[in-house]
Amino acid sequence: MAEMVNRPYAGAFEAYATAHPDVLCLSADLTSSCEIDGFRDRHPDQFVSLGMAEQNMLSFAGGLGLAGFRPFLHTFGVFLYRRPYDQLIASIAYPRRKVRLMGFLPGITTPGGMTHQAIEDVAVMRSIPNMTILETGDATEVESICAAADSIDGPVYCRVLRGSVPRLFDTPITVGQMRELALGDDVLIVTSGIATEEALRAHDALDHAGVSVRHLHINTIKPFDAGPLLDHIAAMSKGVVVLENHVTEGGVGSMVAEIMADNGVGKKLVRLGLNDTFAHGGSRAYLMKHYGLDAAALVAGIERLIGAKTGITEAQLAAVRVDAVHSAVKAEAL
């Protein structure tokens, strides 16, 4: 089992804005539910309450950006692009603005239902001229995340993890940089943010069925380099698999599909995801499986892309945590 780290995003976050004084703290009414209370407390002078008005906050952060500061805009990750998108586009991503949205919550990691479920999320951002988009996976990258987003010369999207968070990773979020996390040669596996565990359980299960598979974890999804993508699929006997918390359409799964098209690669691809759904409430574990976003959901998409059965089973699978059962921890609540 992995280490779990308790609100890795809290302490990276205070310690970040404190060395960079210039860095100011948004939040849209969702102050500890997005682990920025303590910082409120302790560091009034960079802290801003914008109350339940996100339309507002974001044009807001686009004055902030144009007199010199990096504000960093904290809430559920559905409410910086589906309510105020207008003013995402206008004072934000069009004048280029450095504003640092930092969007909890991604995909079904809440129990909230459509409300609060940025599914997607990365369509919207993927389709926003100069807009960046980073997703953390573990609790290193949660902890690097600030550092990373605030060396972009732009906007940027970020999917960020909270409460309980496995460390999964020793190196912080290199920008541009896929995690290498299996060289196999039969089948690429293509995963981002939480989908990432799900596929580190399949690991041993494939290998000994004899699927050799190669693992790429991807944090920064635009913009993306396909030239050491493509090397990797090129080196495939099977073809790809990509899990993502997200819907199929417009995301990770897009994003490979395009890169496979525009470059003439011939080769098969299986994009698991939301598939045209909209996801009710209930646990994480609960969702990724009625969902189909689990490691089985994964095997069984292996087993499409190569035509044969592995004979893994889900008791195999359940056997194996990365870890610890998210669901029972209080802060995946709202």
Second form
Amino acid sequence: MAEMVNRPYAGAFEAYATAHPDVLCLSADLTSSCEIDGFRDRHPDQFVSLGMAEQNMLSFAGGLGLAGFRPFLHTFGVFLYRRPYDQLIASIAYPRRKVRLMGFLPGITTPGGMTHQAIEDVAVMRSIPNMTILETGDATEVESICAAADSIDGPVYCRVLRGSVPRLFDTPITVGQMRELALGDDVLIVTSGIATEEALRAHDALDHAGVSVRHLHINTIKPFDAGPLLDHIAAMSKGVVVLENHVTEGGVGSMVAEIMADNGVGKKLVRLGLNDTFAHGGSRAYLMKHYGLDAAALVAGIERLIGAKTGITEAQLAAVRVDAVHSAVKAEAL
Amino acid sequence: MDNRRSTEDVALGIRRRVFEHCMRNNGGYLSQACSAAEQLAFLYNEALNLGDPTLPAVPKPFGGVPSAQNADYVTGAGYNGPFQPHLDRLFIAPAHYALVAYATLIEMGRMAPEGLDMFNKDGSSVEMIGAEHSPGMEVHNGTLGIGLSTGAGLAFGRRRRRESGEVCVFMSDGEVQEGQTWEAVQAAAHHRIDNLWALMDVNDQQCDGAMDTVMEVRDIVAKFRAFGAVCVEVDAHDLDAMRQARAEPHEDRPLIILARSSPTQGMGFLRRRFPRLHYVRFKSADERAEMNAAIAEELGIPPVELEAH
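The form predicted together with its partner chain is what I need now, so please give it after the form predicted alone.
Entire complex below, previous chain first.
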């Protein structure tokens, strides 16, 4: 079992922001939900409350960028691009402002249902010129996301995990560098965000079943250097499976498909995620199982890819980490 | 820049220049010159503290959009002078006023008259809807309603850096239909941003026609005050009234000056076009010739020599 870290963003942001006076902490009425309530209380001069008014917040952040500040915008991921999309383009993306969009509750990591679930954010952000996209998959990546984001010469959108987060890695994010978590040669598993933890749960069972997997964890979705990925794919005997906490259109799976097609790679690809569907509200474990985003879904995807059953049962997958929807370690239910 | 010409004279020059351009180019944003000439002349000729231009008098062609690869990218802000702590910044929020803004730059000697020859030509930076690379522009405001928020953010940042220069946003009244405008005023008032002021051309016109027929906005003076701004209403063609409004104390709050204007001021002939004044086109060669003669007379200049079509 991985070590669980409580609210890794809170301390990491405070340490980073207090060391960088041109970083400003912007919030849109979800301050404790984004784990910056302590920062607000201890550093009110560096905290800017902009209320439930995201359109203004994004253009305001563009203005702060003109004054040489590097605003970190804190709210749920959905609220950074669905309502204020026009402001995102005109005030931030086009002029390449150094605005850091910290999107909490990526994908189905919220029980808040459709209005709260950023399930197509990566697709939207990938299609915006000048945008960089980072995604955190464990506590160490959350702890290093501020420095990684602030190293970008332009706007950056980050999928940030909150609450109780497992520690899977012991090295910080290096922008543009993916993590190699297994180096087998039958099936390449590509994951990002919380999908990586799910894939790790399946490693042992797949190994015992005789499926040799290579596993890559992606934390920098855009820009993406295709070269290393192509080398890994070339070494596979069977093909590629992508699992992501996102719709199957436009996200990491689509990116891998584009790279394979652009380079004439004639190998099989299975893309797993929300299969062209919205989700509803529920616990993370329930939603991951219901929508086929968990370790069992990954095993099924691999079976589809190799055209054979592995015989792996649910019980063989490593112990499931259970988070109650209203667990005490959450900042609040939503 | 030296205050060599009277603001009235600059305003007349703006109207003449925009009129001549619209005649030669078979139409354009003419009524915006009628309503806003005094306002833009006031901003550039006396209200704003701007340095000398930093960009060539004849604008360079479009130099590409901002990207990691485009190291030479610049905005058009250099026509308003350099970025220095004591100097003011100006955003033209209604980007379709670009022609009027360009004419103002020329009248102020900040851009060469040849700049207007590039207006709306392929490959030119002197675009019809002002882009951030267009002369006098610093940000994209073509989607109406985002300008005041950007100004508020910049003003907040400048205050934090203890810069004495202020931020001015030239706005249009159609923007009050956008919710973001109210979000911006609310935020500026909440954060006591008083190094921000706006001059709004209230001409009661929008693309579809008279605003009251498109979407009533009711008492915007009361609305701005209720949202926390200091708001003053003046006659847009009365420069003394505008000067007085600019001097209105607004400690801890943004100042919004509503300049009630006539979309046909100085070109009374246009009244027959009311209420479709957003973009003036000619329905026939006869109409064009008639307008040419009538408005030229009103502006005290000879009619524009038109090329045969």
